[in-house]
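Okay, so here's just one chain, in structure tokens, the form predicted alone.
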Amino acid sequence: MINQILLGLSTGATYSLVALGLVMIYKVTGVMNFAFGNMGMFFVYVAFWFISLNVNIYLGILIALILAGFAGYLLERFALRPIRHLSHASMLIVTFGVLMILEGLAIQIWGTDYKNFPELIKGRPYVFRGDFGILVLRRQDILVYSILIFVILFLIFLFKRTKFGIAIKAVSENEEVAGYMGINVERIFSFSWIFGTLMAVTVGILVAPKTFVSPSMLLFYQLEGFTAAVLGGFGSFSGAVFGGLILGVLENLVGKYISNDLKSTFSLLLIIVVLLFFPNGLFGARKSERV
């Protein structure tokens, strides 16, 4: 029971992070991005060409990281912010066109064979025994809660000993006063574009060695993230970290005790009851609004 934990808690960090990528640009902008999953995915065929080239497999994934940072910053500057007077609901429909346009160039790029991603550790597993039996953790875990304490630590101190992280929080909570403040709202609206697609590529790389390469390879976390967010409320980041680890220890516990092929649409399922009975999520807050 503890193993089956632990791997589930190594897949909700992997939700979590995703889920952290969604929620900074939803609450930041009020725009759910489609597009999520293929800009990850088409930063990692950037990592994966470069490591091709004979490319420090590091240092090409830095680069691809510091190409998708500006690729983010793009999206939103030219392709969002022009319409952003217009309605969310047409800043959506360009998440989807983005979706579309990033998996037609995949495609033609690399073409949709699967291929192979080296792992960022190698190593044996780490194993412990005791009264508690035996307890394996791999290297692979370790990287992905290292990652995930890294960035919510950093949003720690973003959000708490930071004016940018101040300003973040007044933009999200209204743009227009915000803005009256003498807030650089549109710099706000970059950095948590910047910031998603950074999770977004993030999280792609550490799945890459398991799920290979490919146009689809991050749709299923895409889908999975957004249930973390759900689960735990969409406007809270530690909503979005405890959404994922419990999303990704029960995903995990109907797949070893119950069936492995009722763990996507145990996902779906937990989306609509928790909408049901808990609007807000269980971490999300309850917001009033004037009649």
The other form holds:
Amino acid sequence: MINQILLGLSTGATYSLVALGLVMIYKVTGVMNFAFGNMGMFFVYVAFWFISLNVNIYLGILIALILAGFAGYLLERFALRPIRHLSHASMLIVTFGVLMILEGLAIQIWGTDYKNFPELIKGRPYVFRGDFGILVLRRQDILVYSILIFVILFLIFLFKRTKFGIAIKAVSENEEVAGYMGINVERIFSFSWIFGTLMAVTVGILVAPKTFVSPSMLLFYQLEGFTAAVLGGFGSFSGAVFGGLILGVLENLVGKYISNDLKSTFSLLLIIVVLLFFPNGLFGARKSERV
Amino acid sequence: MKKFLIFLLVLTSIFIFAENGVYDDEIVVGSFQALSGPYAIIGQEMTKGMNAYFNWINSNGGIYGRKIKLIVADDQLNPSKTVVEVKRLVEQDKVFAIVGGLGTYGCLAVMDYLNENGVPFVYQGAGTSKLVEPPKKYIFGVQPDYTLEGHIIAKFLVENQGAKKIAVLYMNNDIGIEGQLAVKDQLSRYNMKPAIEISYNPAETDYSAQVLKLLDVNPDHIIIYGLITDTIRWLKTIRDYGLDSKIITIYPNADPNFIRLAGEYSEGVMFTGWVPLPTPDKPEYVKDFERYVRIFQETYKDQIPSSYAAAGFIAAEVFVEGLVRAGRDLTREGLVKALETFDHWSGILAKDITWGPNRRRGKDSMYILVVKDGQFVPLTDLITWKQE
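We have the form predicted alone; now please give the form predicted together with the partner chain.
The next block holds the full complex; its first chain is the one shown before.
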């Protein structure tokens, strides 16, 4: 039981990272980024490509991250911003287009066979045996937790201590008024896309040793991250973090005590239930509007 | 009026007696393959295998003076496209038969249509027993199915390895469930049961929570009914958690890619196999294999054929043998009768294929391979299972 929760937390932490990326983009620009997973996938391929050219693994990942951030910026600046005044639906369609283009490109450049991605941390998991049964902690888990904590601290610092963070909040409340207040709205847009894309690549690199590098490697995580974001209320960062962790633990408990088959069905059912009873998510603030 | 009636009579008699797709100088056959899309690598290779064999036959004079013309439709492994493409092949291109269609769901989607219209369908690139059980007159299966394989795996583990505690890990889809049921069925003949059965979703990427259940049981053998990526994920998880049970998995995984992706984890893993391995201890297989590569390279110069090309090659080989046996006056009924005379027939790569009046499962034997020093080596001779 303890172990199932522990393992659930580590899977959940990856869901949280996906949710954070999705929520950041959604909160600031109002777009649900369907290309999220594939943007991550594409730059994991880039990292893989550098590594296979015998570039140092950390350097390869760093270059991929920088290129990914740049790509996120370009995509927002040149593909989404020009159609911003049309509607959110049209931007949604653009992200769909990007999803398909990236998938096609990846297949064209690297083919469809699976590629091996090196593990950042290798080795047997720590296994503790005692009165409580078997307790397993994998080395990779520690890395995932540390990255999640780092991102959370970064966001707290950003929102509590910097003007830029306050500006992000302002834009997500009301971009028009924020613009009148002298906030550079476009810079905030760019930031949100860069941040989102970086999250996608980070998750991609964390899971690549298990999923292998392939065009559909992040589909599953995108879906779970989306569920986590809905669970936490689409628009709250703390909601995204807790939504992911809760989802990870719940799924494992369902797998253990009800049926392993129903794990994925369960998370989709959860979206519906949450939307029915808590339309703003478990952590979303209720919007009260004056009549 | 009388002239017109005679003309009509002649016309209808031509339609009745002339077989679709059979002409004086050629036989038109169709196939469906994923030539584009994410599975193109499989479909293109399988097509190459068929092309290579048919080209070789054609350049040696064809079958009774008729050349074989192969039309390959691209369905991208999407069953809804398969139905459209196969109807087009049958109704517009008027093919004589369908040879070597790729994809379980696509094959199932067109199975009844072909059978009802009396179009022979020889070799399905699929592993479900629904194609051959119950037997359908025009559907001839070659590749082993997961029911056959499950029985052979269980038989091998109990009779050959003396397994006592067997764990079954299976994907919660058609492949996994069919295999798991077959293993259970075979075990029940020894009054045994799997020590633990775990079904899983192959899209999931983390099996740590489930591997804990295995740790509790500590089985001596683990059967994994998964495809390449999820099987390797299981393999790594099982070994990382310190279990050293012997592992056996299914024939689609017996591919060099498995060893490449799993690395040292693949050492000692067992697989079922059905295409003989050209290893030094089997000189006759080495000779056959070299012949196959020579024929392949007549069409595709300097290319190394993959295991998917071998599948296409076998499909073409079996079909051509059927044509030869059917004789000069080729009809669909004649081909069916001819295929039913196959009795443990072996060609260049196709080995041990048997059909009969009420039998459409082409193979009832497989053998076991093991990875040793990063290479596949045969562990057993052919193991046979017959349905009772």
